[in-house]
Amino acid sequence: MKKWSLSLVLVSLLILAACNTNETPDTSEEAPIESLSEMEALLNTLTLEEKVGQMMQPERSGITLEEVTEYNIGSILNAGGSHPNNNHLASFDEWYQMIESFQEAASASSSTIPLVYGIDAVHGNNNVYGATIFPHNINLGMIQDGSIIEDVAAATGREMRALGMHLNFSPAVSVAEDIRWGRTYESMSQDVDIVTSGMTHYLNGIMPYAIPTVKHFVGDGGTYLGIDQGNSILDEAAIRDRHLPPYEAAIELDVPVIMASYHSIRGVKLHGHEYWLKTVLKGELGFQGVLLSDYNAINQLEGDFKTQLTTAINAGVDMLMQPFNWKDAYYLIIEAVEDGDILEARIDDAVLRILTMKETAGLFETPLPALDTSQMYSADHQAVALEAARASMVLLENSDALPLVDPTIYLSGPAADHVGLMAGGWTTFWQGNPDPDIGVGTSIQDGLDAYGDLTDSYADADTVIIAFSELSYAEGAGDTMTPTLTGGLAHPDNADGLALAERAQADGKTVIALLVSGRPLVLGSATDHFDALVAMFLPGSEGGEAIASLLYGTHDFTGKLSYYWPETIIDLDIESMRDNYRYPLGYGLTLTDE
């Protein structure tokens, strides 16, 4: 694998630039080249076409290696559910070889600038079959020890770097104000202070290993009715107070990438919102990094594609996530510059930010880290995932049912033996892995089996444990107006589980309910039939072992709610739940609470 020597790149490009003129350049009104940063010097050698190529981020399946070389592509997107050779079981070696081929293609381009490879590693390197699957952000928000979040982020970064990946489209710093939103589980909390703190720990953990992306700027969790990509009717003061602080803190940490949001603020799409992107983010807050568009989000702006691109770039977007129409974008941006609709100075600003990101991340010296499969689902990372899962589960109810003492257990419910449901969306595929066995992890059944006595006979059991679940989902597919235990996106087998709880209670058995879900759910009278209730949320691959250790009391519950838990179906937004909730934000029992 060829490595880039930044000094050689600059020398060769500067010589080529000098050879393109028959006259000695007049530098009397320019700063001497020695006073420029290395990236500014490199930028000055690039043609318009090479610069625009750096702004492109096509999807890995939407571009050929030859096109990477021809167009000087700056970044490759690995979309959720996109795998080498269209094989979700692709080996670690196949992943690495694919990324290596992209880097080799970039090295053969006229600029020889390495590309940055980006992927949604939102709870571990979750697109890769066999990677450690950590708890989702909603779980991280329940954890009281920030060092655990740092460990999760560091392990995620190591499993990315191990396969040659650089850019993580994470963490989301959304403040989910309405649990009807399908991306609720990507938010650490409804409380901006908890989000800001958790994000800070996450960035501290991942930045030594990978390039994080703080998203989605700004206020994506504050849309009306929690509609994904919808409209926020909050005024500016509310956005600044309830949604902006995580970005302010991230910029203080020199976060290299921020992603713009799909949603609108008072009817204006963020990707074209010059006030928030240019005036506030880049001006007032002084963000010096790369502003990245979301997947095809520019296409949602008004006008034809050229107008959409012009609007977004002039508003401050630097790199364009245009997975399959990137080539149209490339030519239209060049045309817009030639027409004067986009100033070349704006292109220069965008590309300098991109080059600086690459330099800071060490890509010019090490564009492709060595393959290290020993990092993937390593014993150390399993231990981190287990600790995070255990620390994030919240004990909501306990009527002397826990800890378990030598019970004979009858286990049921849709999540009882299903690691895929515990992992949730963004696991192997965009909408999650539907298989009970996702290649890694311990199911609830296997976790309990290692601790005690499980029976297939309901009659022989003195304790019934029912693992309720939501279906797996991601983004807008997870929007629902009825987030209840048996409605909306609840697993259809939850109804049978609830009937079993009523029967077991009537038969005098101890009933313990476990809830695997991407958000709090309206429970209604269901809790009348439970002697204990645990919110597991989406604990990832090690959730089964984690819950078993908690139920049996080898570890105590430490998780505290970072969301208000709704009491009724009409109290689902933050304003309503502050006054009418079942469990308050910050609530969580321990095994010794009475």
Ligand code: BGC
Contents of the next structure:
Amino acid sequence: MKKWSLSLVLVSLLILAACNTNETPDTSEEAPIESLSEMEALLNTLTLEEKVGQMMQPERSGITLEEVTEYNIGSILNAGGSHPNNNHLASFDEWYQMIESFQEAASASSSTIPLVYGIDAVHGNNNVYGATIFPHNINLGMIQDGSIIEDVAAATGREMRALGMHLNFSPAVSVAEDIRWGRTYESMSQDVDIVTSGMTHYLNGIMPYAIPTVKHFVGDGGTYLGIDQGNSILDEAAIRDRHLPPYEAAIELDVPVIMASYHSIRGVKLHGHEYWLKTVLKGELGFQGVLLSDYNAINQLEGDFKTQLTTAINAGVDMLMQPFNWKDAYYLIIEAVEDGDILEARIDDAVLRILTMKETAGLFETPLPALDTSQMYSADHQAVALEAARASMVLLENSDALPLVDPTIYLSGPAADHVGLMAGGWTTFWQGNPDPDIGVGTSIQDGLDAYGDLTDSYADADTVIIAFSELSYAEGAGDTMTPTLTGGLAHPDNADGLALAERAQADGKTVIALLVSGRPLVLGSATDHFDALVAMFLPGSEGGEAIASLLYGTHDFTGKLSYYWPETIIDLDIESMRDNYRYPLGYGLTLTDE
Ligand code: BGC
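If the structure you just shared is the form predicted on its own, then what does the corresponding form predicted in complex with the named molecule look like?
Entire complex below, previous chain first.
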């Protein structure tokens, strides 16, 4: 494919400048030229149409290669569960070839500006079958050693770059204040300081390899009742105090992209919220990067599509994730500029931010990083995923049951032999991979099998291990008013697991409960039947090996709760949980605790 060279672009820009001014340009390539002015010069060569094309982010399946060329498309979205050739088992080569053709189409456009390929690699490069699946953010929040988060982010970035992808719609810096929210597991903590510190490690880890997106601006985890895309009734002081700090820290680190949130603050949708986007984010906090809209979120604003686009762009949105109606958006934005409803200066500002993001990420030199399949699920990345999974599990109860010593184990429960459930949402598909075998990883059963004695006979066992689970879900599909062990989105087989725990307890066996879930679940009296209880959350592909090593005590538990664990289903928001909890934030036993 056509290789990009910044010096080539520069030389042509300088010649162009010479034509305009009749002055002899200094063509010395050694002369240091400020990157911003290079991008300003590039911007000045673009037509309005080319500029608007740069602002578009269609979905990979919603645009042809010819259209990428014709419309000077600036970015492609790879939505959750969208795969090359609509094949979720697509090979690494197929992924790379698809991205290569998009990049070739961009280089054939009139502006020849490389496009940026964006994907939700929210726990590893999770749409790609065969990629390492790291623990979800909720697990990262439980980890005490920040360098592990940095390693996870770096490995994720490497598995993106290895396939030619640039832009990650991660990390979410949501502070999930109400665990009824379906996106709780995308949030590292209910405590904003833990989120800010985890995010800082994440950004440091990923930025050498991929462009991160900090999302969803601002206060997405603070909606009333935890309703996804709902309304926040928090006042400004609370938002500034409990939700804004990660963005302040991210801007200090020059984060290139921030995504706006679907939700509303006191009835006003963030995508049209001038105060938060323009006055606070770009004004007061001085954010110089790209403000990206969320998937079709602009269509939730008031008025017809042209009005919605005008509102969002005038409020500060720079790049538009409009997966399938991008072409309508393109023409309507041009019309709005011609009508004077959007100033061309605003378009210039948006495009300069986009070009600068591309320049900083090295896209003009290397539009397409080399294919490197050796990175995918490499031994190194498996080791990182294992360490992260292990460091994130929290021991909640232990009445002398752990570590296991020469047990004969009867293992049961819906997550017992199911890597898909340990991976959770945003794995292969948007709502998660329903298969027990997701192509990578070790199930709990395989993990325990490697350490000791598992039996199929309940009668022969002295120890019963039950792996309870929630179903996999993502976004609003995960909202529930009853996050309990057997209600809401709990796996239907949890009820049988609970009955087994009661029976095993009555039979004098040691009962160990494991919980695979995207949030803390109200446990009621279930814990009366458990001798030990471990919260595994969503540990990813290496969760089985991690839990086995902890149960057998070859490694000790270090994970600490980054959430309050609720006592009842009445107290599920942060304000009530602080006063009435089963386990406090910060809680977590070790194997040597009495
Ligand atoms: C989510 C974003 C995500 C986007 C692209 C939206 O539904 O809210 O977090 O990045 O989809 O997949």
